[in-house]
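As a starting point, one isolated chain is supplied in structure tokens, in the form predicted alone.
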Amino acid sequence: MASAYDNMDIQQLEYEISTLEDEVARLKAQNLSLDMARGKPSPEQVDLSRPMLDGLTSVSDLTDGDVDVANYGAPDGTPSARKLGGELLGVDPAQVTVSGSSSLSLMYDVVCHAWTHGVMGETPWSKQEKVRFLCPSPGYDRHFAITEHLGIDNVAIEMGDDGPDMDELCRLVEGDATVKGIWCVPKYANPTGVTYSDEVVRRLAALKPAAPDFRIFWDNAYAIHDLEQPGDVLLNIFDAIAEAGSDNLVYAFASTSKVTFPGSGMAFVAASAADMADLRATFAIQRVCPDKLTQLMHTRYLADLTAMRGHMARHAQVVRPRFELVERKLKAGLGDIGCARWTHPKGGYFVSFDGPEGSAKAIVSLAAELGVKMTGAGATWPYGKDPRDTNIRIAPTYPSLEELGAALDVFVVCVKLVSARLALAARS
């Protein structure tokens, strides 16, 4: 992208660099540590739901429906746990199991069924020859790490702004039988913000994988995150998936990580009632039964889709200003220069940057000698290998309006120190 540091000769890029170094010296000298590394719900967000901790108590009445909620039992959840879960992800409740506080775990688990059992009687993963899984770039760099952990080939796709590039997606999955799976934010994309359109998700439903054991990944993380009103409106993929004509195809997955509490809440996992029947079959070996006193404790607090609806406007009173502070910061200190672009999601959890080609590990570098701690550079690809070096992960919503603005400012002055230098190279 061109930059107003492009126009300038090289004694003003010297003269530029000069004055931001002297800016670094100055911010240097401060000794901050401020924290921009990961998408975690700010403390007043988690104190949003510190009423749900009175819903219980030593006189409650513990049953759920004909569900015993203090003893064993109900290995796939408890009624309105299942209930919810399926409001949540579209679906049907018996198609829903839920299980544990995150939804990762469970994503682990259910690549970990397709790598030593197979899928729906396929041989497992780990006794053929090559699998591939397809990673929308910029993405989720957990979603990678799972994958990657078990040796299974990590294949970037590049995604737009309407979701992954479907023409290089559809040729990969029907042309190719190694490519077993595809990892995807369908809704507020994890970093880039973006919300898959009608016309990808029903491409992605009509798929003809060359693989029978092929399935999208759908991590519907941020499904009620929205910023503002109206949110943007993500078509339901098991919906297009029965217009298409086709089943078996997609494991979903939700949780209450940044509704309530992030390390003590319910993760939700939905497919085809066969591919539940087959997911369930090794979920019967792994654990007895949930903790269902949790998810008593949510249902009972937040009942329906509604009552988490209303519970996450509240949520957005708090995070909105934070996504408008970073927009401010941004276009105050880099908008005229044009060394960089950003995105301007309506919902989610990050705000997705691209400097100038080249820049994006030496930003996050200096921004660390600064004392600004932010997610590393090219963790947004497969295996940390960003292919053209500009992508960075902003994370906004942990740290107090004061550290976003400072931590902010640090980055501002990076980024235009960085890019100065790359433009002055290039005259070189």
Ligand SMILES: Cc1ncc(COP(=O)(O)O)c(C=O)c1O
The other form holds:
Amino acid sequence: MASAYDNMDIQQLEYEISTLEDEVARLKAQNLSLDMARGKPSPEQVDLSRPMLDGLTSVSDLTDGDVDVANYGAPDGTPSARKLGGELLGVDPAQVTVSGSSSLSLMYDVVCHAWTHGVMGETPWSKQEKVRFLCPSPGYDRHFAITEHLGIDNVAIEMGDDGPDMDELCRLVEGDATVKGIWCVPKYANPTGVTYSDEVVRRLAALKPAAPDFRIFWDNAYAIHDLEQPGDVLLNIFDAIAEAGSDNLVYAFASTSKVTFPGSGMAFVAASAADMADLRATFAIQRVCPDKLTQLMHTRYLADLTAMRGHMARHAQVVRPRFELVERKLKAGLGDIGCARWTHPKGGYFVSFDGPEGSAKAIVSLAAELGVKMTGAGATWPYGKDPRDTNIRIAPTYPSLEELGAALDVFVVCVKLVSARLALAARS
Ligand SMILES: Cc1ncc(COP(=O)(O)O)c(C=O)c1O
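Having seen the form predicted alone, could you give me the form predicted together with the ligand?
Every component of the complex follows; first up is the chain already shown.
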């Protein structure tokens, strides 16, 4: 993208750079310590769920339907938790398992199941010569870390405005039996905020993979995390699969991490009946039963999807001003220069920012020098390698509005200085 810096003559650029360097020196002297790195809910958001803690006391009825929540049993989760998971993921509760508090742990378990025992009786991935996973990028670093950790080859594919590059995806999935999976965050993707279009969901559901043990890892982490109403509407992938006459194609995930208390909630996995039976055979070895008291506490407080959406509307009231501040500060600081672009998500937890080619590492490192911690540049690509070194993930939810404003002011100066220096370097 051509910026105002590209149109300046060398003298103007040198003057601009020296002014920005003075600004950097002033900011450095403030000894700031601000964090825009991780997508954590703010304390105000977490506090919204405190009343849930009063829901269980020493005299509470500890049964859910015919399940004794206080004892072993119900390995797939309480009836109410599975019903809620079914509503959240758009699937029959019989096809939902609720276990632990982290969906990422469930994803890891499911990949490990395929790795050690194989998907539905196929050769375990660990015994196959090559296993590749598609990683729409920019994407979620912790997804890529799971497959990288097991020695699976992560293959980046471009993320567009309505989902992954479907032509490339179909070519790879349908033409190459070593491609075993794809990481998808279909609604308010981390970090782009993109929601997959109906056409993308339909094309995914109609895939004819070359590998019988190919699965879509459908991480619907932000299913109900709308910032405004109406929020984006994601087509139900299970319905699309049924329409396409396919089956056994998707493992879907969600959790209450960014609904109630991260690390102390419920995580869900859903799949076709056959895939779920296959997964449960492994889960049965791994665990006796889940934390049903947590499930009971949650489902008494948030009994159905309507209650969950009401709760998330209160989250939105806290989060929306932060996203608005990001938009205002970036537009005011960078809008006229044209050296960067960023996303304007209607939900989720992130804004995805792209500076000029070769700028991201330098921006993040300069921001760190000035006391502002950002997600590492490159983290949104497999192996931490952003081929153009442009992408930076902004996580605005955790800091207070005041801290966020201060951090964004620093960020804008860093972007300007690095971009101006790159423009000058391009002249010499
Ligand atoms: C896309 C996505 N999936 C999963 C997680 C983690 O979820 P959990 O806390 O359920 O493991 C995150 C957290 O940032 C995320 O962005």
